[in-house]
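Coming up is one lone chain in structure tokens, specifically the form predicted on its own.
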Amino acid sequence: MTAETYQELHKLNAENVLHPMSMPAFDNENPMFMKGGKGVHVWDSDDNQYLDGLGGLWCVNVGYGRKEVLDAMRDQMDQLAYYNTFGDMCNLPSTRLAAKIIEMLRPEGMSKVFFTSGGSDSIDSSIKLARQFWRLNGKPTKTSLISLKDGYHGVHMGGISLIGIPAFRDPYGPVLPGCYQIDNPFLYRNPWTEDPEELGQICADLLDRKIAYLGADNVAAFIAEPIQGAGGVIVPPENYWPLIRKVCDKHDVLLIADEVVTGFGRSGSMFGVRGWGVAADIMCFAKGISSGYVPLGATVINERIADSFAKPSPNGMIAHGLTYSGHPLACAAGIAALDVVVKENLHINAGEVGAYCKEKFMPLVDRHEHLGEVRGKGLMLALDLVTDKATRTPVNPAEGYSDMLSAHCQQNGVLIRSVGPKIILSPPLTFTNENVNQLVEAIDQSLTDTKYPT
């Protein structure tokens, strides 16, 4: 690319776009424009090559340039590129994707599937199919939502009015009313215990007794991640989405799994609660369901919810529809796409390779000052920044640690993703131990050079 093509392209995006999780005053004057693909690598415009760390963003999980997924899309786009799903109307990839997804999910008693076009719309879904199924129940006043301190459920109003992050929420308000937030069972910090099974303990109770205060029959759901991720990979203890399953069944609360992220393979498992041998009431999906090829969504129901909507009643029409619900395309990059998850295995490949390069990292905890802590599970994971390993204090974004970190990393031909006071990791389920090897070098390298401000 020629300087003067360069100049130009960084003059249209500075006067014409906004970017997503972004300040318009500072970051987009001098972007990197991404160019090209293939497996875990991607090339900038200037032809540079980097291991990608981030997975494009949580979702490429089967690697970019499949020619499965790119020859599926092709002829899919030769027949059909697009048609609704509204009321009677289908079309053929979204009726055998959805057939595959419930397949998929038989061990947890799956049973109807509504796409969406992306994890933000699957959360406002299952808020408002939740609602509805206590209305169906003849229970309306069950409508309120219980969710964690530190979740991240996307960026609708309802997906914000759940999140236990203020800086995605407090910009946006007032929230939706009904909307609660407990303490999360974050080992690294919380004020309770380092003991794992304790604190499983201690943060199933406190939902039980948020249930209690509130009342059961003004509650509508519990909803979660398996495993935190934008607020910093923060792994429960084994025992706690057992303890939280058995509390939402003693006060007839639905259970709602944010799966948009650890859906299809990430964490290890093919889905994250199942990691756990727990079967959640509603799961929301998105990233891996297409591998981020073509956006796509999904919010899927069991079978208890699925015959109150199956039975007549004035209040049974799902009034709620996406233009882009079953979208043809979409649909049939999903198809593909999980086809090769299954077919190759990634769910036991991001276990395998995901414990490997946990263990990588942990020496780097010793050797780096500001490396608090390295958790994770499967191929998503966090590098905890600290001022102080005592005390555990976390380095001040404000300071730019983190930043500096990772375009360091970057310099290195590694992208990486620095979260507020972490580095966050969720490469492509195809990683290999190789390419950790040149991740944790790169991360290493880089941590040694990036000095914190004074």
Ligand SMILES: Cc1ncc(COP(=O)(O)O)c(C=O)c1O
Contents of the next structure:
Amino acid sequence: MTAETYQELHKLNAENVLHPMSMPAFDNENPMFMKGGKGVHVWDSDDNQYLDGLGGLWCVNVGYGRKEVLDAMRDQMDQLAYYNTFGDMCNLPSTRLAAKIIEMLRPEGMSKVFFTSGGSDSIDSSIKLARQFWRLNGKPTKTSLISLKDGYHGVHMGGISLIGIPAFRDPYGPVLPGCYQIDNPFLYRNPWTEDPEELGQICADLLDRKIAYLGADNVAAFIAEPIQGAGGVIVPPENYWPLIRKVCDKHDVLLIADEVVTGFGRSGSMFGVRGWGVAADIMCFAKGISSGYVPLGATVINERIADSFAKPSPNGMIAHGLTYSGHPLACAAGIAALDVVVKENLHINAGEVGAYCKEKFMPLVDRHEHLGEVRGKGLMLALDLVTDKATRTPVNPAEGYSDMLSAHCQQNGVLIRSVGPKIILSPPLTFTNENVNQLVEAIDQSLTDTKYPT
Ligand SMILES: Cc1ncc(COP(=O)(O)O)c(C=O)c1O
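Let me have the form predicted together with the ligand next, following on from the form predicted on its own.
Expanding to the full complex; the earlier chain stays at the top.
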């Protein structure tokens, strides 16, 4: 396609597309047209090549243009591109993918997969299944939900009722009643302690007290990301998740792990909560499940919950389903993508390359005035930008510093993501140490060259 045609497309885009997570008044001026991708690189309409530090959007875990995934999709399209899975309908890829996921989650005792079209669907499905589970068990008052400050759980009405980032909730209220947020275990910024163990205990106690205050008979579930992603890649202390599991057990409250980002390898273990030896009752997936090749998500329930639905009951109908639940094409892509993850041990690569990446970033914290902290686990990392290292005051996103850093990197062939006062990194899990060197060098240079706005 010629440059001229792309100019026309820019105009068409500005005239017709309402972009997600955008400021329509500004963001359409100079869109970046993505044209191609291979491995860990993408190309724009001017054939500029970029190292993709975003993995699309935390999702292209196996990298771009994988033949295994594309062949599986082509084969499935030739067979059957779509049929529904409502009631007793089924198809080959969704059946095989469900069996594969349950096999992978054997250590966690997971039992049944409910397919969705993405992460927000998976979250709202988990809320509905959790509430219905308690109804089926004669406890219809157990409906309240507790989540964490800085948590991100998608954009449907259930998800934004749980979200702990007000910017995503405030324009769309009122949200669901009965949803409560408690403080998250954020070592870099909390009012209590610098000691991780102590912080883990304090934050687990907060959940214990919140459930006691609301009354365990009123609480359906606690939901959290194993590592909070969009909130700033907040890695909890080692003791946090095991303690949270204990608190949930003590009060018979379900534990929902939002594994939309962490699921299938990103955090360095195959599943986020597995990294802490914890089994949730419900797990929500999307993104890495199909490596972003086709929209797909899943809500997975453990044996206890599945057993309740298996018993004949007048209230046992799952009155919840999506046209694209178990979409054959998406599930065929999912099987092939997960095969690559397993065969190439990408979760292990994520752990090793992620550790190397963190190590390479550490000297930058000493050298750059506004880089407060680099944190993360596996191939999910965040750079925390501050105005003052002593007070750890975040930069004001409205001043555009993180956007300037990301634009600078883009000019140097590296894509990173500015989210408020942070830079977030979530590259494909096929990333190598060499890719890390290029990424860190570009960010180092951008921190040197970009003047802090005054
Ligand atoms: C932790 C988490 N949960 C849920 C979602 C929502 O997923 P989706 O955008 O596929 O609806 C996201 C998206 O980034 C996420 O990071």
